[in-house]
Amino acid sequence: MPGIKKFPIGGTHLPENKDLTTDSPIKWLNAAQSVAIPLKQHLGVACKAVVSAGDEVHVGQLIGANSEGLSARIHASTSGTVTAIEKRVMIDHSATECVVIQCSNAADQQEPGIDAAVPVKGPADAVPEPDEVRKRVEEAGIVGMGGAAFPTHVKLQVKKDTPIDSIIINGAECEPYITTDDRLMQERTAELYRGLDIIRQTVGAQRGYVACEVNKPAAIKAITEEAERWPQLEAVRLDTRYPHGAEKHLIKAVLNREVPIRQLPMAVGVIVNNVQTAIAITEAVDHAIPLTRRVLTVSGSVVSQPGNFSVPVGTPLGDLVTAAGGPTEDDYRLVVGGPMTGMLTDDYGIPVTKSTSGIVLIRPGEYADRSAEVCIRCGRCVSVCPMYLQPNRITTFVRNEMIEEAEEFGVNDCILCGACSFVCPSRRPLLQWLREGKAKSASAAEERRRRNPV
């Protein structure tokens, strides 16, 4: 195996609080009472219910599909009765249809999954014709389960004159706290290199690798052993640096390739995949079983009894939380995601989506309720910048409605990592600013093309 890899230039190191849960074995936890699944978990266009209320439905039925646009199929994480299709509050605050389903005592409420019997298919293994995977993927419902949730199906559809021939797994996983890709790369390293294989064969890329950070030793471990058995396919080690996870960082360090800004991954020949993906992808193509449930985990330094989780899609936060044994103090913070970029909220009901990573229960210190204090141009904000922009400037832009001169300076090609607002000494809130320049540029260019259409 190679030295340790990193990008070269901004970043910063973190508290990890991974020891947390990096030793704890992945839990199957059942929806409790009832699931609310969301129409639209995914880039591109919300699905349309294809069960009405009233209806019995079994784990793995589809209930949510779209024909037209950029989509994602949804199935039922639960047997039971839909007892109402209506809109729910998602982290974001937006108001999606969700289909909600009262979960049966049945012995099929748990997914199916593979036979122990039945060995994970190696290296010898026949992968099917490429638009075979790609029909199995897409019937299966598979996103991005990293965070960006893009429709997997389309991920796999290579254009010729954009050859790609390396693939990389994302298993840096370096938000503080989160171990939901760490547990997976230790308990199911041979399904994560047979999608990973997968992949490589369907685009006809000729390498592929698992990259994870030094902070994982049992997983670098376990990648590193099972890398043997595939001659095309290899483990990377990478430096601690916030944020390798990334993926234009993550190529850079992997292969030294740098992504031209306002491009893809495809650019460079590469597709970046998540560890949770790579192993639905295994699920779906070899034992058709859709995505219905994701691995996630709760901590937090106020979590009573931390873990990972394999949880059925549609699951309200509370449940999470029971599950986790509940806090341990009264003062605290509920995050979704990891507490770089995940969101705040005090919804219990909130549903568990495809790309919910997992949720971290922190005191308020953690989570500063940051006030707009005034900037002392000290320039650590641009030194850990892992895009060379200027936070600072271009926040400042954003305050004053300037968007664009934010885009000028770069705010589209902000990544969110939020390193920015973790070293500024004055406490800034730069990555809400950061997100907000974002949004508010997408308002204006979709206004443009509304007045100039072409």
Contents of the next structure:
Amino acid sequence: MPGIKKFPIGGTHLPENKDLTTDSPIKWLNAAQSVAIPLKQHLGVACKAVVSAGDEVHVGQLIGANSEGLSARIHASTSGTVTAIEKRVMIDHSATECVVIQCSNAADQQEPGIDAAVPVKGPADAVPEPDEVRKRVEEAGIVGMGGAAFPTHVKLQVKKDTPIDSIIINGAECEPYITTDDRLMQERTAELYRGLDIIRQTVGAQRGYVACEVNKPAAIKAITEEAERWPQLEAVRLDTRYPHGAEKHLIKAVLNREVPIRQLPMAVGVIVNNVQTAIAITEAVDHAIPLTRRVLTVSGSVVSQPGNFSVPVGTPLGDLVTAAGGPTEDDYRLVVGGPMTGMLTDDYGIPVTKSTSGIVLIRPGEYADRSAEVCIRCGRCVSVCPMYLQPNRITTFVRNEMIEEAEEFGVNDCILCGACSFVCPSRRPLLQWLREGKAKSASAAEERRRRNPV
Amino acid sequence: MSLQYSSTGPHIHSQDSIARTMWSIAVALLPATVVSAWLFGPYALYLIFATAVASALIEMPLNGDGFSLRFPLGDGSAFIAGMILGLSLAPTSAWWVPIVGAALMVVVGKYVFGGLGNNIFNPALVARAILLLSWPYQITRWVSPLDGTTSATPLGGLEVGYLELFLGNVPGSLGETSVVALLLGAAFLIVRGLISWRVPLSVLGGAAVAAVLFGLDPLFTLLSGSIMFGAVFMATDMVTSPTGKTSHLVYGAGCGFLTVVIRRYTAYPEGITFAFLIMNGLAYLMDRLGADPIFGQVEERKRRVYRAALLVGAVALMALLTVAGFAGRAFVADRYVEAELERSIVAGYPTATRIVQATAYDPQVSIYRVYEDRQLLGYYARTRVNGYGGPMQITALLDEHDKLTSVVVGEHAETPTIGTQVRSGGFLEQFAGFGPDDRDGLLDEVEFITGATVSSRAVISGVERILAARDEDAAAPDEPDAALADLEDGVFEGSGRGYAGDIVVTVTVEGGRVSAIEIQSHSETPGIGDRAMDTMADRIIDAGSLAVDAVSGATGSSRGLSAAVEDALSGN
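So the form predicted on its own is up there; where is the form predicted together with the partner chain?
What follows is the entire complex, opening with the chain shown before.
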């Protein structure tokens, strides 16, 4: 098919399993009893609580902020009483300070979503001044909702020496099972384009793109039709290939620009934003709604009613499983995030954050059983690596504590997509070892700095 | 902490496994297997599957899992390596060759290095190399699939068309003769993503380039022998080939190029075994030094292209210089030899008008007949012997009665003042008058130079060798009438005794001259004898004479061919 774009080398095809939820409209979900809202849901420093135990809070109220360093504000996602400010275990095994809120009655939880009576702004409507946009985005506590959780108001701060000409909305959603962006592109298309246009005008870019893989025909149809209303925005169809959602590969596919290693998309004049982030920007800028909820997919082969839900931040994972009708079998594993890059857990109390894209319940037969066998040097990990690395060799170095060699072969350039582990016929946990390698490289660098302070 | 260990993704898997990979390769080997069974008969199936099963059985006690009744063929890696080795055997291999080959492959090729994934060299090729060196006859006796007769392979000099090569209707190893079956297997492997197209394609590319450089027919080079089989199934061996995209290309091209070099310039008509083993040894280095630029190393990629262009340029320049150097050296050497020959002959036979090189049955000796018009003046002969300090050249002049008139010691490296005395007139004059008949007396009658026994003995042995060669030569037609002229036109058949049996030829005479010599049957050594006979036939036709040099290293076959031609024309 002409007009379908893709990155040139590497990548792999995954079993998509999106048909489970692609047609399920987003359901509004309220917190069942209590939420635990982490004070750090972003890249940077943690927020300090501005409420204390015993306080009554209402939905959308500021509960955490930090003026020093990189951070993003935190708001109450439900009305109720703060019962505690305590450390809870997160999905990355860190213990993070959380504001625990006991919900009041159900009616008070209702956040004022976008009033259906107020039309979404279109191409003719003005966008506030860049500084005003950044201020509203900062006040709403918006972060990148694709996973990295980088504070968005900082991302919209353009440096003079690196002008931005293009904005790409990342609707590739290449993780199997997850249909969050898929549904949002179908249901909230106008807000998505409005958000993209706000970003575009704020950073002074000429063009904006909404890119989506062709395995989501309904979403493609919606964004292509909507694009006709917006002269400077367009929809881009991507081939279905993992990892198209990786920022640098998305840019390569859409604009054929290669981001130099260790540099940000800014270096080639591009900013990439997540679908949901763009919608959150519309809500914040046009309607002054803070980011307190997110849409996520609850799916998997053992979920009785898989679906897409809009849930308050801080909702425990257990509530989501319950909302989806619970598991149909006893033997399954719970993955937070997509099955490729997500984390496995058995702690149902872990709260949803602003960057949780979904939870997936995986059946053992499907599960990547890690009984690693010897490497037969087939080179499939090398051929699928979208970064053109040699995962086989790097992991050998990592396992033999040869960190300098691992660095020389680019362990720090790995984007942790897991394509290598997925295809490895010997089922070697390459991604695990690559993570280890990055961590060891970071601590080695730390050690060097400690010994030779500049 | 098992949960933490497994808590990172991916949590799904392609469900691929080593076993699935290996059995897919087995499927790719099926077309070649079926074709070889069809061409060479059921014994071919025995050879292929006996090797495969023996390999799997021998691996069982070694792989640490012990005997497993549930899945006796293990992960299939030994089985498919066995199939590949089996397919590379000659169709007439003895029954024990598969078993010995399998044992060599699994033990020496694989487990010496630590088993699957750890071997540096392709186990099938290791086994093949050992078999080739230990039982050359077992490995290189080819039969024609049509009539079952023993024959040379196309590489050994058999003339066949491209189509036969493509379909596989030619003598050769079991699996390698049918190019079409191999291409089917290759297509399957590439589509399944099990091999990179870069490897087989660059093997063929490297071989084609080498063929063009060395003046061979590139298409014939690609279609004949096991290069196609090697390109698809051996160069792509996962464990022993590199993994990067650039290194795939370099590795493949190296395999192909070296194969042709070995075919062309060594005693082995088939080069892939040693060529691929050498490249196996370099695979790791290629991945290390030739790592592809990382995504985002934009500048590095540009530098790479520039460097690659430089490298190609440098290699081309070197190739050009080498070719020029060889040509120049050959030209100078020819001139030098001719000039020297003329000088010494003029010195020895001032009246000489014509020199004819005679067939010397000892390849170490060159003999020329010297004529004044049609009058034989004598013989001029040359050889090299090993003296005290290195090789030295002995030149002898004989009169028409085969008696030595003078002996000259040419280039040498003997000890100055002592060894060099062998060049003195006094020492050399002693040889005058000796002939082939009384050469045994040389050692007794020639007085050694005191203190230079080795040098003296060397000169004597050189002269002896020349006389011996003259002795044999005397039996052959001596007159320039060995020239094949004014013959009756027609096709004549004759036979002569070669190195390993009778050689039967048909000689075509047109316009009074020999226009073609065809070898009908022979039992000479494949790759050596048959090549020599072709060369001899060409030399006889070109010279229009039977008095031509024998081919070095295959004197028996050369002589047999000459005798057969002479026999064919004896009624003429």
